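One chain follows as structure tokens, the form predicted alone.
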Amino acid sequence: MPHIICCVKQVPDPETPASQFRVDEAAKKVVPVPGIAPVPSQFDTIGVEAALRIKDKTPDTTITILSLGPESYRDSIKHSLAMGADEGVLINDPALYEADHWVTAQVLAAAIGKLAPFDLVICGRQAVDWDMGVVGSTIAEILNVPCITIAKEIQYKDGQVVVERVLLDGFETAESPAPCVVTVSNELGEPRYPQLRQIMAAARKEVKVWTASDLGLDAAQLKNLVSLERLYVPEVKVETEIIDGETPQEKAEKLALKLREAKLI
């Protein structure tokens, strides 16, 4: 019976309008826009989407629905259930909201170890807050197994994982044997969407919580390797002259001069 294991983040929404965006420069945080919930993120639910393509041509596979975060990440889990997935996992320990992604890697490396034996990890190729893209290849390297990134399609079958990968000028087929970690891509299609039997069903299904102790880890010691300096909205500026001219010879004159003034040319 496979078991693949799904990392799910939970982020601000996308759809945010940019006039409500807010930055508090001092915490260095986003600040959550009242009346809009937080969502999971777009890739690792396209990720849930892959291992559900896999289910559906082999039904005695078990997803279990992996995230690190708050209580209120329960939300992007439940989603998750109610897409298909059958259990949930959440590392609720406040000594680790503020994990970077090396520190997020270790933890929910030590979450997978913990959930073993698993045929599959997949994690979406970045998350769309931070744009990262380093957590999945990263638990790949502390499980000491192989990574195959930006998929598009993934088969499992008679433990072998086959991956059409995205290249910038086209695509390639990656084969690894199981156990791997899969990043995957917007490519391989938009991810199902939860009909209301399956919410109900869902809001049933349990979600076991841990902590950093639960997983042998000592939160005090795990330290992140990046740190934010700065985090703002940055200003954007837009200067227009109008360049005036009796004939299109004399405005690209008068154009090349103003150019030749401000160093460009």
The other form holds:
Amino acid sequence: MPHIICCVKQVPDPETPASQFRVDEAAKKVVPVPGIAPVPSQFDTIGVEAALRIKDKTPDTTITILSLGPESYRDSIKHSLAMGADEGVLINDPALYEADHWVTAQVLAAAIGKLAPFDLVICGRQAVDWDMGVVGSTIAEILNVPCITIAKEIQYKDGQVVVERVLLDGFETAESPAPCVVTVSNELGEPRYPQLRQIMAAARKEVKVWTASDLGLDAAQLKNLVSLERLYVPEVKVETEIIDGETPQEKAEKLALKLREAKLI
Amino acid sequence: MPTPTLAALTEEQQLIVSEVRRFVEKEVLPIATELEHRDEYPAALIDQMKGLGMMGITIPPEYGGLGLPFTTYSAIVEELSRGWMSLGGVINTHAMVSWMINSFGTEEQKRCWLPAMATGEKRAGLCMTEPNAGSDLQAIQMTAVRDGDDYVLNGTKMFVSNGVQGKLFAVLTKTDPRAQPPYSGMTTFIVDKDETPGMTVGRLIEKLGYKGIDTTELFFEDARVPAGNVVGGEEGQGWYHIMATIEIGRINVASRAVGVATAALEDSVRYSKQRRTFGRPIADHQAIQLMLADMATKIEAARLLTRAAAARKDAGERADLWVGMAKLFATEVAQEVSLMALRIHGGYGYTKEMRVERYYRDAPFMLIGEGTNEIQKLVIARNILKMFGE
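Form predicted alone already given; the form predicted in complex with the partner chain follows:
Below, the chain from earlier opens the complete complex, with every other chain and molecule after it.
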């Protein structure tokens, strides 16, 4: 009876129009856009899809959704449950709201330990807000289990995990004994939409809520390793130059020369 | 994020609304206008809707459906229609016919038809209107004459949604054309198009809006239908079946109207924040704010009335007064709000580049569909007069 734990983060909707994106430079925070609800991080939802594909082939698989954040993160857990996951756990502790990747990984690893035994932990390759891409591998380091990153396919059979990885110039197949951590990429494919029947079931499912102390952790002892120096929206300057000439050939020659001078061709 | 509203939603309803909205945002909105302009049947979207379970929303679980109440159905239809009104229409007559079978059909009829309807394998349409009888429904001319174990149906039905794609049709006929009052001689049959020689689909009717959906004529020429297909097994009950069932259609149309009006408001708010005149966004101008205030207030009133009417139907009572009010009010609001949205968008609103022109063409359909608003007023007035006695 395989047990898969999927880590799901909630992020500002990446579809938010750029014109509405604001940061509070003094507070070093992204300002939530009124009227646009946060969403589960896209790669994490693809991770849930990967787990569900394993469950489709091995129906006695249990999928637990694990999330660290405030009460509003419950929405992302419920979405994952509606997709077909079995259980949800939210670690909600105000002392952890500012956690960096290191503290996040420690807390998630402690929760995974509490949820043990497990066969597979699936994370998105990176969260689509900060794009650091380190939590999955850090969890593996803390748990002292193998980690396979950037997967486009995960197969699980008889305690063995087979992963097809995305490389810059192709794919490679990696194998690991369970338990291990796998991070997934968008090449895995589109996540499924929840059926109404599953949504109804998800509404009835209870989400467990834990704090740091429930995990045997002292929040005061968990120190961020990363400090944010400055948060700002970079200024993008666009300069336009019209290339003039008598004939199309002359314009093209001048353009080519400009591009060569700029070392673009 | 769901539209802020005073309408109380259970946790289940909130989750359903937000998931349907996610589906609409990702799958419907990017293609709806293009499909609508081409008047193209949205086959892929409807397949997705089937897969999500939307054909069995109100069908009881024992027949393979979800057994959700009409308040939830209303919220789902609103969300779908916020993306494209035609999608709210796809499930309308289907939900009506399934409710009719479940409410008035025999156990054998329920077991025969509802499971295939719940999965969407067999989609349903409703045949009431005829070329010369719409609001005056008792004037229909279609006949059904008993012949052995069958009935023989003859006549023409008009404006049948799902006419091409649908398989099962609830068909209102006269089994006793001389009956007085005429409604006492009316009978409804469930007709399976694939099993009924003599039933043919006529032309696709071109419309101002409500595009993409197959609206057709249906012809019945000596079409033989088994006697076992009489809804409830008893002649003369058709009028009652249709009148109770049409309340479901009016909840649907009112919900569609709220969805279209909401889309018009949301587009207007976004546009008015971007579009600048006289050095500032037009949202800063009082003339625009007055329209936005009217739109938002009327839409919220329409939504609350619609949900309350749906709740009355959920209570198992006849709700013609309340659903009549909801249908009347919500559809008039949609018409008014879509015009205001067009005005806020100015010249661009009149172009096919903006969605508001679609809302403006879709809204009038709802003034007419499932009973014209003039008929709704008669229903409301008669109920009110009756309430106060002689």
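Because the structure is a prediction, the values reported are computed rather than measured. Residue numbers count along the first chain shown, from 1.
query = Among Val233, Ala37, Asp119, Val89, which sits at the hinge of the chain's rigid-body turn between these two forms?
reply = Residue at the hinge, from the list: Val233.
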